[in-house]
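Next up is one chain by itself, shown in structure tokens, the form predicted together with its partner chain.
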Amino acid sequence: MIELLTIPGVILIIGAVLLALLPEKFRSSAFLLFPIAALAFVITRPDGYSVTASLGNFELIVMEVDALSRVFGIIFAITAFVAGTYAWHIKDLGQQVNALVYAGSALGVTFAGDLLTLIIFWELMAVSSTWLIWANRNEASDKAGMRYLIYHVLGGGLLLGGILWHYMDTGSLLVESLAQEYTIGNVMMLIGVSINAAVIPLHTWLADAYPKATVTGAVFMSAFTTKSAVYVLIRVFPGWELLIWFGAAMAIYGVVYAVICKDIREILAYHIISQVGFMVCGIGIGTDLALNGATAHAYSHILYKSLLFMSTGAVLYATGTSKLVHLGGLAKKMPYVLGLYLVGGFSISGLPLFNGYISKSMTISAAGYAHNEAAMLMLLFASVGTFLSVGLKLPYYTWFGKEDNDIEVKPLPKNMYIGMGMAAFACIFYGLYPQALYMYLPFDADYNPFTIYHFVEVTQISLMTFAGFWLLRKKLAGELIIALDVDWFYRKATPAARRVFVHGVDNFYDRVEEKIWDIAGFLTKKFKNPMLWLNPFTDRKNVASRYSPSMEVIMSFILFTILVFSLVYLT
């Protein structure tokens, strides 16, 4: 029983409960202790360590450690710490508690050894992250949060349905890799997980909700939901060929929208879809190198994407706006944030000596080694778009562009800089010393990113992308627009859906209720004195006080018989 308390996910969730009991001034600091404790447990547990518990007839494996879950556990715990530092100045208990529950449930998913444990943490993740959107407390975030929650409840429902179906088929609840068979159970599970991985066309919740989350909430969100889904895909669906093409399509789809969008956090949100596309594609390829690439890319991605969300969050915090059209010329006013952003921007673009380089090139090379040249070129195409939108367009129109912007800039809390600094340090550290990450990778595949071929490839592509951007940069200027996506179908369908599913159902129940009242009224009226219609040959009203004595005796006898009968037979 005591072992259950040492599960990393449970540590954070208990932490969330304790946090609510602490006085406000200790809360932010206490927040940081739990990820550290979780990290310590993740690192020290040996391979094959497991904790079991029984629930009814099921023997649950609530924690199981191997190389794959360890590397995801490490990065989730580190991110919870870094994002917690960035959010240290927040005094909102709801956000703090939910952020910790959210991080804890992501860790719970990572170490779940059976599918029931997994689904419990999975749902907890959806609910707690919704709070981080709602915590913004405006109309747009209320609505976006509700759409987000509905989407994830649907995904969780599909996953649960798939798990149950899978259990009926195979009798196994273990989290293990499935053979590529498109049975109903497998497909339901795949779709359920794909929703969280933002696989197109099931991605709209992400681009809809993340830009509307709180400044600090978005940092947590950028790390956990999609990457825990990537973990489950690596674990359960490695080598499913469909994923190659969905992944490559995601990678391109995300960057095209990132070029279109004009809100800095929306650009980054679409970029998550693109980057997760690289991972999904690697998972589809399914070789040891590709799976290592997907894992390493998830690890790197969490670091630089949280850095990017932190620095754009800092811009939003300082200026109050995240629209490119209002920004520009901030280089002199926020030079440090610019520097930190560029570390993230160069990392995500996969420039040499930053951590995107060591993991992105691994996924792309894996496609090359598998002789899937179409996928490889699609991924290279997507990385051009990455550098173009996140490495060039976003910083250019935020920090440069117009020199005469008189936008007011609020000073940032120190802890924001510390949070960003830690993430930036990690990006550069892993970029210079990839072995620190490679030694934790789960599969057995040697890879050296620092070859002349890769250097030539990446440098030529980046230089020429820069040239293209500089020529056409005026075309990317900010304007006040929203870009429609496939969420149009359900957002525009809301009034019609409401008419059918809310008003329609309401009306139906109203009618039924009315009818039932009518029937009840009719019956009470008739049964008040059934003798009136049981004995139609008299017009005399039968009133009990006028019964003859013999009739009373007969009636009492009947009643007595019924009572005896019910006593004997019904009890």
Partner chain sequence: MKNWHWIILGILFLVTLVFEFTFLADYDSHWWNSIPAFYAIFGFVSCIVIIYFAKFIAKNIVNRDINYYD
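Form predicted alone structure, per the form predicted together with its partner chain context:
Just this one chain is shown here; partners and other molecules are left out.
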């Protein structure tokens, strides 16, 4: 029992329960203690350590530690602490509790050794993260939260269905690598996980929901949902070649929308799809170097993407808007936020001395070493779009571009600067000292990012992208637009789907109910005096109350038989 309480995910969930019991003035400080405790257990538990428990006839492995789960556990715990620091000024109990449950659930997924434990934490993650969208308390967040929940209930249902099918086929519930066999169970699990990974065309929940979450909620969401799905893909589906092309397509698709969109948080949301595409592509390649690349890039991405969401969230907090058309000229009013944002922007762009440089190139190189030149070129093209959209367009039209913007800027709480500072420090630290990350990578593959060829390649691409942006910058200026995505088809089909699957089903059951009442009325009338139709020659005045005792016994026996038959049939 004591061992269960030392599981990192359980520590955070217990912490969420305790937060609800604490006075408001202690909650923010107490929040930070639980990620530290979880991180301590993640680091100190040796490889092979496991905790088991029983659920009915099932023996569950509720915690199992190896190199892969450890590296994801470390970054999840660190991010919970950094995001908690950024959100220290928040006094909303609902957000605090659900943020901690959300982080704990992601850790629970990471260390789950069996599929039942995994699906429990998976669903808990979906519910708690939905709260962080609804907590914005406006009509747009209400609708986006509901769409987000529907998507993830669907994904969780498919994953659970696949797990049950897989168990019937194999008798195993272990979280382990699956052979590339497209059985019904495997396909259901793959689609269920792909929804959380925002694999196109199952991605629209992400760009819809993240920009509408609370300022601090979006920081947590940028770290956990897609990356826990990436972890499961690495663990269960490594080397599934279909993922190469879905990943490469995601990398380009996301970055194209990031160039088109004009809302700073929507740009970052689409860019998550692009960056997760690098990881999915690496998982599909499946070599040791590619899987290390996917793992390392997930680690780096969590750091710089949370930094980017924190700094754009700071702009939204200070100005009240996230639309590029209303922003611009903030460089003098928010210089520190600009500097911190640029650390994240340069990191995601893969520029030298930042952490994106030491992880993104690993996946691209793995595609080259695997002689998959098409995938490698697609990832390189996506890298150009990344620097163009997040490294140049977003900061230029947010902090520069206008000299006369009189928009009012509200002071930021100090804890927001501290949270951003910690994430920025980590981005630079790992960029300068990559061995601090490489030593935790789970697969045996050496990689040196500091080669002259790599440095020259990145420098050339960056300079050409900057030149292109400068020439076309007026075309990329902020304006009020709605970027249509594939969810347009879903929404257009909604009225017809509602007519068929809601009104149609409802009308069907109404008709059935009416018929049942008609039949019941008919039978009641007929059985009021059954001798009238059982014996057409009987006296019409022979009412039921005047039946002989033997006739009453016979009728009772018939009714009792019908009752027993009905009960046996229905059960």
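Positions refer to the first chain, counted from 1. Fair warning: this is a prediction, and the values are worked out from it, not measured in the lab. Here the rigid core means the biggest group of C-alpha atoms that line up within 1.5 Å when the two forms are laid on top of each other.
Engineer: Is there a C-alpha shift of 2 Å or more at A20 between these two forms once the rigid core is superposed?
Structural biologist: It does not reach a 2 Å shift.
Engineer: Using the core for the fit, does the CA position of E513 change by 2 Å or more between these two forms?
Structural biologist: Superposed on the core, E513 moves its C-alpha 2 Å or more between these two forms.
Engineer: After core superposition, I'd like to know whether F527 moves between these two forms (criterion: C-alpha shift of 2 angstroms or more).
Structural biologist: Yes, shifts by 2 Å or more.
Engineer: Can you give the C-alpha shift of V502 between these two forms in Å, rounded to one decimal, after superposing the rigid core?
Structural biologist: A shift of 3.5 Å at the C-alpha.
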